[in-house]
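A single chain, nothing else alongside it, follows as structure tokens in the form predicted alone.
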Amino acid sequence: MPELPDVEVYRHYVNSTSLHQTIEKVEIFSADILENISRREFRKHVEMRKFESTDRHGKYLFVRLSEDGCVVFHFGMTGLLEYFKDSHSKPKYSRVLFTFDNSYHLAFVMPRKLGKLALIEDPSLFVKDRGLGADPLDRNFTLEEFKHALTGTKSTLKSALMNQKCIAGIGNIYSDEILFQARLNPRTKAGQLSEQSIKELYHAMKKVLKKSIENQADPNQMPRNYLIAHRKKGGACPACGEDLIVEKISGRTSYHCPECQR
């Protein structure tokens, strides 16, 4: 599932490919991914406009339109964006296709139709209405605010990090990595952490997310001492070589080291 680093990479991708070009045509092949808007209304508000700028909060990508309005992408389990020229090379599972006046296209690709596309006026109101927590890479998200968000729940650390109403953007993969880098057990209760452990977890969270973005959210490009490339059956801890424990936590498959994350 695309998490915060993936969506930030998509944001950079839109910035480098799709801004300031007139959108001549919008084709919607799967209307069920549109949220609270019809095909006709979506096309009416988007065609002959331009994508002017982008923003992100957690797992949501906001693309501001010229004049007014903002397109919101949520990528679900399998969503991605692909910019291309040859219309005969339209990617399989393209759900929405934006065609620009330079003859290039931007496809919203999604094998499993679990993502959504919406049209809104104000991203900040959208975030508030959805009850989303702070974005962990927001420069205003301080250690004190992290402590308040984390210790305000009785859940495990794994669950707290993945709770989008607590902190927006972290999912199954990066919660495992963050906890590994902080050397914390995923089943530890969030409210039981010491001040020092909270501080270490806060800095590990920011370090891991930034490092992933630097590496295009590609597990194969991550440092060798990161867990992410070892999250598989028979995987071993990159720090001590111990076999990783694989178990369900809050309904998600979690990986951790029994030695390094006691």
The other form holds:
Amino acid sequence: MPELPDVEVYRHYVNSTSLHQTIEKVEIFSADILENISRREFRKHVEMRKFESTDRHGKYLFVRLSEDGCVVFHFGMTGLLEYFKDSHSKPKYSRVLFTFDNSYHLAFVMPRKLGKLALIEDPSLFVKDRGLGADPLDRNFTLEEFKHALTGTKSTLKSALMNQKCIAGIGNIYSDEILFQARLNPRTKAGQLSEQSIKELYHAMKKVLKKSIENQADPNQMPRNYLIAHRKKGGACPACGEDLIVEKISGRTSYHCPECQR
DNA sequence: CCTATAGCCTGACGGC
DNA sequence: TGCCGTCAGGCTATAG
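Return the structure block for the form predicted together with the DNA; the form predicted alone was the one displayed.
After this comes the whole thing, all chains and molecules, with the earlier chain placed first.
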């Protein structure tokens, strides 16, 4: 699931459930999702601390700890968070479980173990070290900056949007949606866009991401003229009714309308 | 620099 | 019902 909107929804979820309570216990059921840290070290740094605040960059969620340090959640394709009380109702595929002093738990649930958990000092340094591009919902992310990120690249739009070093946070589903809303063909070369198209893409990107967050990143709540509900085999364009084209681009299954996205 | 591919991991789904 | 292949909203390493 987790692209930028999903991760932003998880961030709000952590804010409304898990802050300012002492973390009495950390249980790690799958050590292989820990990045660069042992079970023991992770527990030592997190237990008896509190989650103080949250931040997000692209698909990464940062949860700052009291004292110092920051837990980084990366959700892979199937990660999610669940806050619950009854210890018997621990969700299946819980990989890490935080237990608070109010006896509630926060589970990092992830059927496919493609995500990661890390402990870092400084999110901005983390972003820099990974070479992540700007977060498209960052207040300081201007049209100029977007233009700059696209110029010089020879890749397709689909690929550029999904490239985390170019823009951070967009994945397969939302790249399709953004290109659909901007009426741009996914195979268009990113470096050859007109000023006008770049501008439209920029606004479509912000619009789609914001709208999704407003709707709790729930595909079922998205407007009818969005692609997302039709993004399946045999789907038709919600704007013109044309059969959608399905093809692999950058190794991912991509959907677009041959009429609306020329 | 770019693209395509395989691999990581595990479950859901469709065809026979 | 069971088995098998394919696919999945991410990312990385590798080859061409």
